[in-house]
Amino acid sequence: MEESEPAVKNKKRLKKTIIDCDIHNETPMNEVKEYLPRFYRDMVDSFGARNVSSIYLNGTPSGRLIEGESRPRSASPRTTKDIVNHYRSKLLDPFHLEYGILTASDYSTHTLPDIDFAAAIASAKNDYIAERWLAEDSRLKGSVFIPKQDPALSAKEINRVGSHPDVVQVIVSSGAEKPYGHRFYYPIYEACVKHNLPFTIHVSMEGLGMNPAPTGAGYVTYYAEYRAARPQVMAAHLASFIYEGVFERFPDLRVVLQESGVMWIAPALWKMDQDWKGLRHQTPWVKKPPSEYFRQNVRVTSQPLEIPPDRELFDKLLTSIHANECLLYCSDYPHWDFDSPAKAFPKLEDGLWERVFYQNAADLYGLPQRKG
């Protein structure tokens, strides 16, 4: 019996490299502190690393693992290498990926009050992720750990490794003490454009340490609501580059919003456009529509991607949201609600596809073209 043509040709594109931009690489402290200066690493073994951790169950009892997977077994402790020969076998080579997007695991330093300590450890963090990981894959690409709650600590270390050759953007958390247009938050920019990195934020952290409540109403009871108040956060920080007038400092800054969902970015628009309009006497400095600074200087994260009943819907809102240019695919591998490329969109159009899953990330942070 032959296969169908939708059927031949999604085998056809499965064969195609793409860029995932979202894999959840481990930075277990037992190493990182190895990077530490001694001071704090005497500091973490007779204290502890001070790190929290998510107040609300997260799918499986690690929050991590894809159901059903288990990590690779030894007799002898793992090393670095035997993890990323793992997430080879499992990511990188059966789902031909041209390049990944290192993100990490763990973004508690952005809870501490304890600025110094938390510019070491993303120091140290960013180190060991270089000689561990992308030392040991040219695939992989890394993103730069800072020290958000102090910006001129964070431009020192944007300054420091932002010139690796492999690394491709800056990341936070999404939980803040400021929304991030704020000018607080200036010198992070600065150093971000410096040296041509996209300024990333992964949700995390909201209601953690000394971030405020994960929701303007306070404190949810149960995972599923936490996920459904986190656009609430990413909008906020959407809201807040644009009316702040961070685009026309920095008509340069690329900001990537990560893991907060997709579609609820078409609303959301449509609101900022019409008020804007109706308020823009008190940000004379919005010289464009929201939507238009959002065409040109955010990107959007796929997973995870909420998928209408309607698909004339699904296909209206990726275009109110220029998916062609906006949109960028990732995994978030090796969680439980991993996305996998062969299943996370309904079938999408060839040009479609291919800006999603490859050109608009290699756009974004200057990768090559597809060689395979």
Contents of the next structure:
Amino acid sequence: MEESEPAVKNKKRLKKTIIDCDIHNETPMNEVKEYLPRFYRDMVDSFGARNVSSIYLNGTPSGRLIEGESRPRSASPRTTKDIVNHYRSKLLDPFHLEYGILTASDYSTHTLPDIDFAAAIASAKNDYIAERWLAEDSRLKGSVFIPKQDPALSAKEINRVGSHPDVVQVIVSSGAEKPYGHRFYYPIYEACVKHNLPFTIHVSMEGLGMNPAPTGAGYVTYYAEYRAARPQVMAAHLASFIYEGVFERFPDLRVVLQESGVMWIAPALWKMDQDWKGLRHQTPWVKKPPSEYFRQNVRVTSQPLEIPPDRELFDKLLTSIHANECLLYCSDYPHWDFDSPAKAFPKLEDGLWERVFYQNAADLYGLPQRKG
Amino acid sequence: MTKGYVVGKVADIPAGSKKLVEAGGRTIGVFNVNGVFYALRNVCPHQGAELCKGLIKPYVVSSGPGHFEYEREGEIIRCPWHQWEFDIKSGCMIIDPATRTKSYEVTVETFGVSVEEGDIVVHV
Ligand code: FES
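Alternate state requested, the form predicted in complex with its partner chain (shown: the form predicted alone):
Then the entire complex follows, led off by the chain already shown.
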């Protein structure tokens, strides 16, 4: 097989395998629905899957890279087996993935007011992914979908599938009815800690379905604005975890912030630390500077990585977000704003490269060292 | 070499209260914490506010979200500007003791009179 161009140019660096923490495997409803109970399967057949149609544009018509990349066009009807092979040939093999964390596609589950239906879809997806993806390739690791609208049902689902050996995290969208530090969600965190699964907040579904507007100032108009607003939603979740004292209550909980930007975290931590000096006594359960909780309990994935105008600034910001411990590489394949493992970062010194492209993820997800 | 400045009578500063005085060309806050006197320079090490004009408070701690417990009653002064908390006994910022304002030794000279009528002496 031909190696893709970036992999060839950066052969030296990518001789070492990596862990990619955000791979959007497709979850075609025609296969997922086989895992639904009959009533909901009939409902999907009759009425459709009640996906929230996009009210905003995306970067490409499908949101995916345009190169026939994400799906084999010739395969008809296309099965998950074909799709897995396609991911192998376009991502796993050429980019030398030791492991890839699957984050699936279509987060509509997190927007539905019909919570039982949301729970049924989440369960069906989890079973579909375990059987049709995780069992296909030992490099692939999975995320648990939950109906986060209902923490009790969510905990039930985590308890049902959370001990599957290839499941490594619980995933939700950033769009939420309440900031994720709220005690409403505690049953989810109890289950996460019990199964030793990080809780990953992936951008998406802000302003859709039952989730509130995508910014505190209401609905924005354009897709670029929507993207620009992502950090504010994620920043609200981050501050919520810290100030609500979630990490005091669940010291072993790990939270991953995914795809809402990286560099904004530096000034957000500076601000929270500064405010904490004067406001500590209002939330005395916050016992350490907020940046310390970030360092201990929070991780952030890299894509889409912002590149500041000068290299020195880039390095300083990485230091400020504790990249050495907290930053995890991800590609977001097959989405249009994909970050190539060979090209998205400027050259990093070897120790830091190893942390970001392998060890931080291995530590977080309990993944072994490279084979051979 | 320190010099002693008589800044008032014991009865002027009852327990839990404070008095701003001039001594050695400086403004100094004299505090009575449960019968023991302490003195701090009236300058916050952060941005220079008049630290000793802040609120005297206990140290608020917590066993978990929604729980508030009080410790060290009357030992903390919160700067009137950005509310950083300082230990009245040492002048050190609570969460970062390296950040501190100067503290001075305080003695009570009774010269045979009752303690209430004794002089409070700040050593600057
Ligand atoms: S000046 Fe005292 S806390 Fe800022």
